[in-house]
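Just the one chain here, laid out as structure tokens, in the form predicted on its own.
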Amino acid sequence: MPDKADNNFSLLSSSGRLELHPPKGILLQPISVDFAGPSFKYRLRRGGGRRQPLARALGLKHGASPLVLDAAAGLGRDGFIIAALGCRVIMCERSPLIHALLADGLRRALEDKELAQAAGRIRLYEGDSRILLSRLVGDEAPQVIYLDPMFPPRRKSALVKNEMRVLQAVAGEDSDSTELLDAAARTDCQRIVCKRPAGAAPLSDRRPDFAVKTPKHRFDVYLHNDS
């Protein structure tokens, strides 16, 4: 019997780890999160550390280790690595199923030695970012917040990794990514670093302060209170 279901996809225990498999008759694989997998150590190792697009955008200099909100964590793969570059991170997944799978990959990192530093720099909520965002005051409240949206679907959708179409299909589209983006601004953070694909509008078509490139994507700042 699944662990639990939504929209009939199932979590299944399989080789000690959660996976989050799809109805019978859709053509998508299961997925699971595993910071402990080989490629993505290797992303950490060769990720090009504070010099990487990722850590200029979050203002990661002069030995700044910020606080931050991974505001939509998806799999947890930025947050991870803004961990392991030694923030201390808040992931919020508002997918019960997302936020299952991200619970059961940080359970095994913690068992892991080379990741057992990062994934302890962690702390999970489930639920929506911006309900969090009025709770976290004072020590707790973020410097940065690090917004990555669901992409919106391509035109072929063939070319979308199956990760990315499990993804949509358990959690939708963030249609209300625009007013995360208004939540955030209404704090007392830092910047606020918003991921978007190469060739799209900014957010809400709100101008950043200036923006990190690299081939596929760009990392949109917007600067606060930053000092």
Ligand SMILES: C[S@@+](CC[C@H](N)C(=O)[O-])C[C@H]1O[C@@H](n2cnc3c(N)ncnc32)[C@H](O)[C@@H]1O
Contents of the next structure:
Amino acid sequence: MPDKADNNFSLLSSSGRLELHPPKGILLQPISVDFAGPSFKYRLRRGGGRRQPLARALGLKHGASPLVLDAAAGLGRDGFIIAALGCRVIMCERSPLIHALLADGLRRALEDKELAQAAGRIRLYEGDSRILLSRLVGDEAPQVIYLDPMFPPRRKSALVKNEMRVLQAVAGEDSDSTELLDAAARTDCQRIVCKRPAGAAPLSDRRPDFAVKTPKHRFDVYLHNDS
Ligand SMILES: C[S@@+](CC[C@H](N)C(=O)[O-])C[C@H]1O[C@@H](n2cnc3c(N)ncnc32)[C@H](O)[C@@H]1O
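So that was the form predicted on its own. Now I'd like the form predicted together with this ligand, please.
Let's see the whole complex now, leading with the same chain.
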């Protein structure tokens, strides 16, 4: 029996974890959030620490560990890496089904010795980050806002392709992502980081102050009230 369903996708519990199953007849595989899987753990161990592009984009030099809002949390990989780098992270995801998968993955990460410390730095909210942003004040206000809205997938490995296609089918196209950037820009945060596919245009007409590039992605950095 499905616990929940959205766009005919079903959330099922299997072997102690939640899985999101596509409707019958759709050629997609079920997905789940598994921070304890070998490939993600390898990425955590071998990612390059604070020298990696994501850390440089976030401004984690000289030991800084800002409070980061991951405002488009999705399956939580980027947010988890940010927490593993030592930052407290507020994740916000508006799709109830994706939020449920992520909450389940974080719950299991808290039970894993290698992941528990990073998982303990993460708070997860369900809802629209544009609304959450107006409520995060005082000690709760993020110094860095990280945005990774959906972008049409290109040719990638079968696994990524499947995950991205399920994510897109469930969460939609994020066609309102410039509004998210505008909402972030209205806050007193120090910097905003937007993840884009390599070669894609910036998220809006706002010009980033600089970009950190990787072969597949680009982090556009908007210095806001950065010191
Ligand atoms: C490309 S995915 C993010 C992937 C994520 N960075 C990761 O590492 O797994 C984008 C996600 O952002 C969510 N999203 C987009 N706009 C949002 C908003 N305004 N508030 C909350 N979530 C949002 C979408 O529902 C989708 O799940």
